[in-house]
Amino acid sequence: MRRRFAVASFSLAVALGCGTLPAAAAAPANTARSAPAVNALAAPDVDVTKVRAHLSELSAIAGRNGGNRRSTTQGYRDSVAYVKGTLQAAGYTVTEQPCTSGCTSGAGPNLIAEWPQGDANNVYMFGAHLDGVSAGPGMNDNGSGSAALLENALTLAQQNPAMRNRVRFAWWTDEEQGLNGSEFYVRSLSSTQRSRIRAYYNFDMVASTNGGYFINRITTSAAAPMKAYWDSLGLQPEENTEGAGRSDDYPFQQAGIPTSGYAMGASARKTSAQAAKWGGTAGSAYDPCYHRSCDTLTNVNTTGLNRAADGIAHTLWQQAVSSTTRD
């Protein structure tokens, strides 16, 4: 998640550049369990293990390019080429999105990736960013979210299920210099191609070792799958003020398109309520290691974790998914 600063405003008027693709108390932060099934149309359990297995992969291409996933540096563009060829190997067709103005000199693309079934004129946007900022590799910020949506892609892959409506991811260049590839992606929507747009979930930061339980735009009906689900748990999540128009649903939200998200909080500090029923440490930062060199591996709450991931497949599950079985 990027720093509050003010976001520029934008026109909607480009062309879209990629087109229509083909395709409750908060237990110890090494431990995960299962989630409840909340309803019939119940959707698999993600295996939080595959979601560590994908932050190693982030965190080791880091520590090759200089400790650091920087949307203008190799970290970041090695980023895109594990979580592209991952996604190849799964079935998918990726497609890159250079980010050709408002982004950083050097930065790299954006990358989409949709399930070629279910109705084209209702399509549910799940996304993350994928880059990090230079004091280090950005494994909760943002590795917990990209790893989350990986393996969240892969097991919409592996299941198969029937569909109804479209499921797009997005892995967004340049978040932590200011929203740019995500802006610039909802810049190049026509309004038609906006409009196929029922809702857009922004995963940022979901794996705080102090966190809380945190949901953008808690009282929409966008937001309501993520917060039953949630609910299910005995979470009594809270709306993210912190996160407000600081994290890539904020171009979607300008631009009239529903969004919600989940996130576990940043540098703001946990009160004593929510200490007192969610666990951790008042007064301190959701996150200690904030754009800090100590966003490494030992910086994820693993619980977290998996119940946004699963989270994640409840929303996509309840929004896309048919009821109907596949032959």
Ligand code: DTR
Second form
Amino acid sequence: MRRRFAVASFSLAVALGCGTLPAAAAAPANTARSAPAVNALAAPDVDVTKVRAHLSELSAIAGRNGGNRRSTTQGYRDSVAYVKGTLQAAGYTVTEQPCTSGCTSGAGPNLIAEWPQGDANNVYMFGAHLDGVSAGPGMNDNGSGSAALLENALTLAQQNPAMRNRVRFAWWTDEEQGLNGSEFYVRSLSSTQRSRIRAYYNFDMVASTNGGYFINRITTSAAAPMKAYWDSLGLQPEENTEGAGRSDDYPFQQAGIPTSGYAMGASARKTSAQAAKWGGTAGSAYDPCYHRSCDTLTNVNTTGLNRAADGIAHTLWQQAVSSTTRD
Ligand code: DTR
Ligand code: ZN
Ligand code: ZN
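Now show me the form predicted together with ligand DTR, since the one above was the form predicted on its own.
Complete assembly follows, chain above in first position.
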């Protein structure tokens, strides 16, 4: 029944162009003696309208708090309260981790939410920084990653599939002041806890208005499901060279944990070859409002945001949701 659903949703997804990608769709039907499918269950579509609704909440929070969500401000603490309350309402147990060393004085906490099913010895983490800079509301940087992740967590809870592995979500504090929240988190883990994290996926600026389709460490096996999804949409993704070492995947990478993630780019300029394949303006920044007051709700590329949100779901389902077994 699940498998029929997966196949049916695949054709529907292709027809709608929303690209749900079940790994087993290409497998021949008559494979009774072969190994079980790795994952026959397709990820659901993540509703980009709902992702945008989370962004609107974060925008309103900035508006009530002097126009920004910097880690040391009430705008950040209200952002934490919004994400936390929304997750709790969906059934998550959510932990605030105060950053007690290495963070800016007065920085708010990291927020960690784990879906309590699947093998706790195999953890797949998905993270985004929730803080912004003081110049503006931080809608692309990084309301986009934060909101895409939140709607994925809600979608997982709502679907409640049988789980093979553990999924843990994180919203980081104080990234803009030096990757401090994520670095504190990685340092707070014992070596055993670190060794259980099979991969960490980062989402920082996934809705740049003149963006490209970038994947961190694109040739690694951790990146494979992220790349497979964007490949299935024909996006021809490239390595995220601009963002290397500049976001919250870096402390995980330094600790020897496989990392990947999506990004659409910051202040670097789009090349003419990139404009030819992705559209947009060659010679202009991927995000012309990077760290500026104009990083508002109008500075959000909804198409890119949708493709990131759906690719996160694809990766999460591939890595952690149970496969359907064959006879
Ligand atoms: N961590 C980003 C910095 C950043 C710079 N270039 C890129 C490219 C892709 C993603 C992120 C970045 C920030 O928060 O400002
Ligand atoms: Zn950022
Ligand atoms: Zn930034």
